[in-house]
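As structure tokens, one chain now follows by itself in the form predicted alone.
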Amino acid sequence: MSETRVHNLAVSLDGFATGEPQSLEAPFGHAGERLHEWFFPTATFRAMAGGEGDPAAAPDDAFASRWGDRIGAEIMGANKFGPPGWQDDPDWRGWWGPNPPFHTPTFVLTHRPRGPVEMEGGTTFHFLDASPADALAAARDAAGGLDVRIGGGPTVVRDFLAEGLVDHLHVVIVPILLGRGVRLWDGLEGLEKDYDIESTTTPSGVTHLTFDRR
């Protein structure tokens, strides 16, 4: 069977994976980007532009390069989709223009469905109001047999990680305290012991945990 699978998920020191409060102009909140500021010299970041990455974030881009190897589709929640109140805009396609990055059949959970949404380079967005097994049930058809990949946002990775639907797991912890936002981790004590755990700390300063399912 597939495996089902979370990459470059980037948290505070105090466990938050997003700021607040989320908005059109401020997606990530009163976070901003420092919670990616790490990914954005690496090559695959740069390679979305057309661009090089910077050698020397080439130990990061070890495990950045992986989001993408082997997924057949992708699963995200709403507030991945889109700012706050995007249900209410029937021209909304995302924040990532004409062509996603994705290139896969890509399943936004909202409790507000609407038609599917096909975009360039091979990406569609299908919207399910879906518990995350049958949304896993869904994107595995569609996948053809690939992984399915849990693109985010941190809620919708707990879910996930608390119905027992992640094998492999990629957290980069980024040496910064938000004190408020949306945490990853609450809800889920004792996960560690379902998994085979890694730790790799790189010269940009964040470490990355990577979690494989026993």
Second form
Number of protein chains: 2
Amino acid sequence: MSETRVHNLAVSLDGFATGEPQSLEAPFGHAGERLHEWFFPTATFRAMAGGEGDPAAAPDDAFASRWGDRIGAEIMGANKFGPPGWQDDPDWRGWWGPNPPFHTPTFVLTHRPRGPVEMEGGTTFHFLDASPADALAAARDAAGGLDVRIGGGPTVVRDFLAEGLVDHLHVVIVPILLGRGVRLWDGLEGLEKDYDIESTTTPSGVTHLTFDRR
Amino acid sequence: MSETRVHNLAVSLDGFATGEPQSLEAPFGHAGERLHEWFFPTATFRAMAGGEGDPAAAPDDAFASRWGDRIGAEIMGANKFGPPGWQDDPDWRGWWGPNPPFHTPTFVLTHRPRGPVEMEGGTTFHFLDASPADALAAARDAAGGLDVRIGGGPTVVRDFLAEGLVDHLHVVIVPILLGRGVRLWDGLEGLEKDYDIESTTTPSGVTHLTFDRR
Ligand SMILES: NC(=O)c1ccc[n+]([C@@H]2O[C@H](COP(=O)([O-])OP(=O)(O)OC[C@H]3O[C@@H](n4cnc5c(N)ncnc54)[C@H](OP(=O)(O)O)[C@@H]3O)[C@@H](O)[C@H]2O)c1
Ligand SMILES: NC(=O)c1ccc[n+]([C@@H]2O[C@H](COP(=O)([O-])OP(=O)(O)OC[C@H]3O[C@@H](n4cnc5c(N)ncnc54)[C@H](OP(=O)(O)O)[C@@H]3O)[C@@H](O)[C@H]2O)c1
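Output the form predicted in complex with a further copy of the same chain next; the form predicted alone has already been displayed.
Zooming out: every chain and molecule, the one shown earlier first.
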């Protein structure tokens, strides 16, 4: 069975998965890199640049490394794909350079779709103006029997959670208070009823939460 | 040095320390007892009724039991002291019966103060319409060199945090999503800069967060 999964979604203690304002210079707004400091020393992150992980980050990497297993497609929101206004730039191809780390068909939800863009390394961006359920059906088709990752940002993850479309959710609680930005948890009262939830604290100080559909 | 401490403050994953609406029948609103299920089996809670703790709850009790150490006074908000409208009832003496579990002078912040009420077991309720700093000064005076506990609810704890008056904060994150109620974390951007923060997950599934002033 193809599952729908969210991985490595970092939120502040007060529930923000990004700061504000989002811009080309500051994709996470005033949050800067603070939501992801736990991630940078992991083998999973370092491998993207051909480097090696810090052994001290192994407990975090045990979670982080699940990101790519059996994933056949990703769905992301317009605000993860680019800064406000990227739709006005016909040459914008995402933040990730010519060879993005997705290596699968990658569906960008936007109200201003364009034609697909094939990148190096197996990533093709497809732009979709569609409901979460329809977007998931398209991504499943493209995933060839593998799982679909909902890559963020928080608005898209929240929408998929609200519609009951997520089988596995991995959230990383970072002990900072952002005060403003985009909240992950709004409008999800009672979500826990559908999931087995586990919490694990690591030496880096973050808490990994996993939700697995019952 | 007399410190100001918060203990056993339970919040949902989405940051609510109580549900809504608060009433005589449902002091925590739609949250019911869900924020405190981790607490009920602890030796600290059971001892209040003369019982014994569940050994399985020992990891939670290691935190819960710090509640009373070296505490010489408590400050609480009007909404912790009673349901909406308690100020109209001259006989309201709190939820806790004739012998409340505080056993110290206990200051209730309210815009409709009344004269002090002496209870059994060392608890005297004093009603104060005062700023957090002035309330803390009064409680310190009464505490005889011991520490002052800020007992909740979330509005009062948030106000004391925002004014930089809290030395130690113990929050328990309960993996439920309440969706509505009173948030603890609002307006506290950057709070982490003043504290050393530790996170500990216990088998009950909650995460204990401690903030200690640097
Ligand atoms: N904390 C983390 O781990 C993490 C992970 C990923 C991303 N992020 C950050 O999160 C931020 C982005 O998150 P966000 O919540 O602002 O936005 P987002 O979820 O990335 O994107 C939301 C936008 O996508 C479009 N969209 C969403 N659903 C759609 C649908 N069904 N049909 C058509 N268009 C749809 C809409 O944009 P338009 O109407 O403009 O087309 C909507 O405003 C960025 O700062 C990113 O860096 C954080
Ligand atoms: N999750 C937990 O561990 C925990 C712990 C304790 C309590 N609780 C729950 O939290 C809820 C109460 O919290 P809450 O945030 O609604 O309210 P609260 O913090 O208990 O009380 C706030 C009220 O206290 C009065 N007040 C606060 N500061 C004042 C000041 N400086 N001067 C004068 N009056 C002041 C005001 O009431 P008036 O203007 O009406 O006088 C204000 O509306 C209850 O449901 C309680 O059961 C939860």
